[in-house]
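Encoded as structure tokens, the following chain is the form predicted alone, with no partner shown.
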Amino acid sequence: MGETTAQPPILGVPLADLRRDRTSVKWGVHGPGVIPMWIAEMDCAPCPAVVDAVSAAVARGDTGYALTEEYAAAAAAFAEAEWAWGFDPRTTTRVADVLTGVTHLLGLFTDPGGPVVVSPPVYNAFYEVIEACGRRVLEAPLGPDHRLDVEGLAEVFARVTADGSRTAYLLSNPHNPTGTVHTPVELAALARVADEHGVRVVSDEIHGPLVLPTSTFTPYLTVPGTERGVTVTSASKAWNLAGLKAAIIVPGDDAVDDVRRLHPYVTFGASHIGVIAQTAAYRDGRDWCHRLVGELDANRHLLAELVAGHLPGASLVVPEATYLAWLDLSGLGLGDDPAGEVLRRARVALSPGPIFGSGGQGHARVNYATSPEILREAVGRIASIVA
């Protein structure tokens, strides 16, 4: 018999190349000496089911409006398989992306200039999104233990909703910045709360296939007393899909009403290059993922063991899931800014911790998607101004 032929790394790209080729956000805002670890895209080669769904679609001139069952019923079927979550694709709604189907749902279940609640540290894209739609953030922290504080979300659930106004929840599922997953008790006790108040809760889950082999993920809607509910999900960071636009809404059993209110036009936002990509990814592309999740996790014990060595004045929170880490630079000596020194004097971007809410001073987010060379490099750098 043959020798089988070794896969080579999917997060495997070389600095240079890097650099070279990428021209988006992460490697286009900061200037060429500067090692990108901040915005949540990933250092990946592409899958290529989705390499080949595109450029086939391209080739052939398929590039107008976008028709979304079948993406629907590939993430449909792909949940089914991976969590045993089965779900209708006839009650969703497909829209350009997770946030902008969290803006759509906050204008159903709030009212303008109402309260939408969120446990930070938690995605800075939830305060952006809740400002830009005329709603006021209000704060239920995560415990000392980086997971969800139930008695403080329900006191906060009980001052805000004590005058009648409606509101929201927003669920980072699993948690973004620091990696948590959720438990299935956890998320009960969530939706206990959150039903015996009155309010509705929005999970954005985006980062579920990227659950690490010591946890497994729990889609919110699968929890008992969910059913009031909704998710907004997409392949977009699993499969680095964030420039090919698409995300779907799935209702809970007694939220499909509801979702079924949001105006056609929201729909139209999905690209159709979009839609076969992360159709490609979700029907073609779950060994790629599988893969993936196997070099994530060999990554975030190197980043855990190069902290540990070279930062001893930092502390990691070592992720559960994603590929973001949740770093306390305090210990470092760097001031009231680490993340701006560690750019200014390292040249390595991290994304400061303030901007993800009450708890984030002194801490950094770190994107872990890369190579483990540039890792080392990375911590390299840090290391050296805090000799």
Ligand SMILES: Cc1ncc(COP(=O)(O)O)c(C=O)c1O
Contents of the next structure:
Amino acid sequence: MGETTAQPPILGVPLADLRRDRTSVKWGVHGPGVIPMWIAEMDCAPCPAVVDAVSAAVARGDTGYALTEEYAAAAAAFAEAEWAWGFDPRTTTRVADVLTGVTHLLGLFTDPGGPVVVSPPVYNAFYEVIEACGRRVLEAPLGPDHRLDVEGLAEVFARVTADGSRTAYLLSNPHNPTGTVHTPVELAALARVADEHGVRVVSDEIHGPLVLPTSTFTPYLTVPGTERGVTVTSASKAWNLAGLKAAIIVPGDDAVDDVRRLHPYVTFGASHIGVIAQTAAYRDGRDWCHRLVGELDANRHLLAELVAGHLPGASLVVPEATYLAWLDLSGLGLGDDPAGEVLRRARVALSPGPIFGSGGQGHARVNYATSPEILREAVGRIASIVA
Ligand SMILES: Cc1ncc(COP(=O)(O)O)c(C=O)c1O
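Complement to the form predicted alone: the form predicted in complex with the named molecule:
Shown next: the complete complex, the earlier chain at its head.
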């Protein structure tokens, strides 16, 4: 019988090591007594393929400007292998990061001061990026089941386009912070109502590789009728590479000419080391990502058990994707700002619900990409202030 070597867990980094070794924003903002479970960085060990590629490049002195064709090819091969999504890498544009890609696309599809529709609760930076590029946020909330409300979307699209305003819809696919995985039927319905009203869909698929077992990821552009849509994605969430910047814009068949209108200069935003890191992730880090998804699957169930067992009065939407979970803390008697109370008294940093737009009151987003020990410690701390 062949011998198998057990691999150490990816999400097994001890708290003391994280405190000592991590200098990023997640660990730097709150100081040593706080367990940080807010911004979307993972407490993971790095992917060896990425470590090798980046270390070798820096050691070689290969630290110039990026050539990004290989990155596009690696992203396309990954999409084909994982989801049978075959896009032509030659139609893509590479950019600094996903939000920069979104900014460029909103510049193409909307006018200064014009409307961009989002479905709250939704990724807080969508609000920031829309504001930063001088556009106006309009909300078409998710339904009570945290799924796309297509009738609500149609109503908002009809209202905002009535005066001829050029409008975009910014989709989080899968959905941050609820972890909703949109189905092909929902995406087709979105595309239909968007087309009916001339609304351009920008699909942010950065969490695509983080769809958990029991659900299946559907890239927006694989759904018939989405040809006018554009996807922006990167390896940054699934391999924890936010500090190694690169991302890719993939146009639908009827959006290729639109995306060609972006100035070639935008490609220079992607960092050479970011491109090297993310190319290695897509090309040689698939097994690592699959192992990570298995650990996240276990963690989401552990978190659900911990919340049910220790925080009666709180309720958790068990996510279908991402390493972020949407927690209703309104029944805990912690007042109007439960995440603030949890930070002050339990020394656990969650993302406060209201930053995710309408429907966020009384809620918080928890980042569970950490070790089971840290998850237990964090929930135990919160339980101690509501006991
Ligand atoms: C849905 C979503 N889009 C984009 C980003 C940020 O991506 P980037 O750093 O590439 O701009 C995040 C980070 O958490 C995210 O959750």
